[in-house]
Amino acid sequence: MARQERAIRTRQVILEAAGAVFDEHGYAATTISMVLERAAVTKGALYFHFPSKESLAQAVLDEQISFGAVPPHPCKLQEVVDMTFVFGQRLLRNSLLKGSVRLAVDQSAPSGVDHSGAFRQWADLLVRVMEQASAQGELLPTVRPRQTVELLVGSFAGIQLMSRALTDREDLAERISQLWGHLLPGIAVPGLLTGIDREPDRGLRVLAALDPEATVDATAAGVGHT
């Protein structure tokens, strides 16, 4: 049991180190040696878990969806909004998530690394929640959940890339708020619009319910303030 726990911890250390290196250098410029140095593990330990750079990159990509987890909300549209804010907040400080996001749009990665997987998984997850919102009468009758979700996923990817380029993501929460300000009137029934919370600090407040200590640390460090 102790050996298994050590293996799990070692795998996580490698993933976090790889995420940081992929984020900083991109796929093509990243080497296994860089990851080994950052993770402070042996080559044997890394190859035990990941037989190639491609498999390591794929594992980093596959971690992305878990970072969008939020508490269930009676209003399913609010739940979708919360996912974007929480993901954006975590993106400010989580190296593994940063690396996963960069790999998702990094065209230098070989065909063996599935760039599209994260986009498809996000779309499938959000469609399920949007269909619940539709069943609860939260959506306008003209809304098609799959089309709306694909627009949302593409728009979110674009604004986070722009935010990174312009402010190193310091204004990402504000940009997410603006995105929803434009999208919600075309999605939600009018009676819901004033009740959906899309304030820029929404991510911090939702995370406080999940992990109060981490949120306090992030706030003390100035994370999430624009």
Second form
2 protein chains.
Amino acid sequence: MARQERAIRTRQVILEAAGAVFDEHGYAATTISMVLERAAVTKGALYFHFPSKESLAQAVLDEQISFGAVPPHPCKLQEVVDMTFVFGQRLLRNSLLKGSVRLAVDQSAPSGVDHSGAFRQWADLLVRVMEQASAQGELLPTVRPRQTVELLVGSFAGIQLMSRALTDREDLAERISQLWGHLLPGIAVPGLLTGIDREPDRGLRVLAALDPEATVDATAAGVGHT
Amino acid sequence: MARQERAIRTRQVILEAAGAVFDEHGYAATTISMVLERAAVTKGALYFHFPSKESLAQAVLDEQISFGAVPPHPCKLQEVVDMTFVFGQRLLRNSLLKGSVRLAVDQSAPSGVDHSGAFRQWADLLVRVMEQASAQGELLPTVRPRQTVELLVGSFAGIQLMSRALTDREDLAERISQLWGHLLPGIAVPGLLTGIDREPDRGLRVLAALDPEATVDATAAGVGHT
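Coords for the form predicted in complex with another copy of the chain, given the form predicted alone:
Full complex below, order starting with the chain above.
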């Protein structure tokens, strides 16, 4: 491996280890030593990439939005729906993502960590797609994309929390489907409503189409976020 | 004060102190000493009521549902709406409630603390009111009260989290209003829709009607949960 490639790989290994430790222990109880042990890298390597626990937490938080990536869909509202299901699916398996989500809802993260950033990044990303949906005539005229998107991001955060608390996220896909069942009638033009796929296994199917070979062992290593 | 009355009062003082400390520090970082100092009671008094940190956290969690109490309303859907606004209003000021909400969304609470209980208690309480709404013909025939209520509880948990992260809950009432704006069209029969009050100041108005004298300094002391 070239040196740069190795550095990228080491950084990724550290991030994944940090995500797992943050997920299990929360921000306050996590120590750099715990991450070092989990990642099996040298102290020097870790500090080269992340000078502090804050910077490590921030990097874990900043990874979050990449887990919403889905293939473009001609119907932009379906694309937004797909992002929530795919994100939910990845959240079941990927420790980096689990850690990132825990940090986002963790009040104990210090002021040096912008744990509100994930909410804002999600809202900004989704507003762009919803505005495309609006331009394509997919939304009811009453819909204001920013308001709807902020409601969606907030609701999703709580639904995954409730699902984790009650069933260790086993029913998350079902709850996402319920969320859309309640939101879509007030968002989508009537002609679109029945065409939008919000079945609980939507995330699995989108991921399978994305990379058929990866489905069996999906997300096991978190590589490529599938 | 009679002895029993004094004991009830001491218990309440301890619960309020514990709520404040749990809110500020989270479960893991909270110690009994911190609660003792805040409550200004003796160790003996605290252990008489709460033999452990777990039991203290559990008691703080169990208080949560009482903060949703609102006067009965002839329209049961309005009563559910009122519960969310009043709860949101109390959440701005009451430290016991803030601590309780933080514990409910805190992954670090140990297995001895049932932090999923608050979600379940809310769902059970709201299902009963929604079933009355259904019996009175207020709901669309497609609505299944249990599914709608679970979605509402999960969404509310996330909305208050996002509001806390972005604005220290300053925009919480506005976000609750948005939530109902998106949910009601899929829940209420058309004839009811415009009649349901979901203005952001609904919580303040319900509380003012409940106890006109308490409004000026509402919830300052958390006494009586107003």
